[in-house]
Amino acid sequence: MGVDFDSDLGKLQRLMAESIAGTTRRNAILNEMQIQAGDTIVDIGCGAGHLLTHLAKAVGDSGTIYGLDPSEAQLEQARKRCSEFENIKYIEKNADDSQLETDSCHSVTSTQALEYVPDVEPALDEIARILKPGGAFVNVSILWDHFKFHGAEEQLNGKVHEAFRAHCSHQMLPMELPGKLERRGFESVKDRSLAFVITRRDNNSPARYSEAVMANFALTQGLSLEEVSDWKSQLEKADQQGRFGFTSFPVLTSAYLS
């Protein structure tokens, strides 16, 4: 069974962004950034551009927003979503190679992108390089050890979750970020939990999207179709019996370059 996980993940990220969890996350980022009219801001791993529209409105016509993403498919989604804004520019590059000028940005933000960068150090070097002194970096990454479904049989559930660990390079990036940022001259590093719990498996739930992506990814890691189907059936049964749960633990990390 062929599975295009990158496509799956892109779809999951778009669905998550459109959910209440995505709205909460964007509001937290915008509240932390203290944006001024005329600012230059970069969104690293901008995906389908859900945050870009809010940033573009906040900086106004005199400001500039850069949406950086290595995926042309994601940037095409962003262009469609943000077509009315002339102050958004797009960069199809990796996080460690923005090609922007040194000290050119008032703020840099990134949402669920840096944990997928195998060597995150050059990406953080690039963020520090393009930020102006005093500039803000606001990041959201998930504590993947706490991204978990509840309700399926323990051994099988553990097997699916263990397989999913391979989907990203950094399981617990928020725990590592403070030290990495301080070593690059960032100050006032703060962390804020954006954790949420879902106890219903409805069709428009982030839990349902995540379940589908995890199931497909488990197949690529060697689990059998029978095991994966059984896991999904057990979650459905748990939902029917009122004992289903899904937890996710995003963390917002903010810091200012000295």
Ligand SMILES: C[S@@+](CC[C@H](N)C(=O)[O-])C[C@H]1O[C@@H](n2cnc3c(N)ncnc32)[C@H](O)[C@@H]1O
Given for the second form:
Amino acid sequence: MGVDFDSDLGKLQRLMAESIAGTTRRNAILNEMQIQAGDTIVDIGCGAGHLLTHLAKAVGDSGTIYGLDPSEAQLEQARKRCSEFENIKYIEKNADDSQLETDSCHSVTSTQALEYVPDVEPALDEIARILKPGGAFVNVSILWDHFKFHGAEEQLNGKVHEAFRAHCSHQMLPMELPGKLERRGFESVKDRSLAFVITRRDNNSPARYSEAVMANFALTQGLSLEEVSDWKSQLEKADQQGRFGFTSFPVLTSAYLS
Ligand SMILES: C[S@@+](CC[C@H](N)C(=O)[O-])C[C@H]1O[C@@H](n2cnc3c(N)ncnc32)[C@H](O)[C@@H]1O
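What would the structure be for the form predicted together with this ligand, given that what you showed me was the form predicted alone?
Every component of the complex follows; first up is the chain already shown.
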């Protein structure tokens, strides 16, 4: 069972997207994409549309942005956020079923979404199908084995992290993506680390939202309320004593279709 983005976890995900980690990712993606006025661009798993507004401004009135996401709740948030933009269209579908024309897009981007797609192969086929020759694919996915909290008692900390492994379908997608893209005719595949470390547990930090997501998910995986409360208290204490840490390792993968 993975994360249900229609539920309260969707709300936490949106807070995460608004945090400094979300802003840093969006800047890296926008820097990588060579966007021209008039371009057609798709954001796969667009969530609440934080990137869509930037893309819409970059392509201007003559361009079109598609926000694709299977979650009605996420798309509802995206529609609200992007209500000023007439050049954004929404597709309530899975990544493998965009409904877009073959060779119709200048670029496709995706942020922390493909790791939630159980069978990623048809999704990548679809991305290669809709991209024009020479079109860019820019993906950010997390190396989940390096998504780690430090400061809680080792055994309990390990238990919470172990439970979290079930939250997505692919723990280490960026390691497999280059081969998968090259087999589909992509060239110039490059990886870039967007890793970060946080040593304070203040409100509105990605560490705080990640902690809430992990705690909620651990409860769905059979950990007791007492265990999860203990884990959070231990992290709080570690923060008070100046020995708290959280690391995350997003990777930006970029490639061009030959
Ligand atoms: C962690 S959120 C990321 C949202 C957004 N890209 C961002 O960075 O804020 C993951 C998103 O992937 C979407 N998703 C889940 N399964 C998907 C699928 N099969 N195809 C496309 N998107 C999917 C979820 O609904 C959710 O909105």
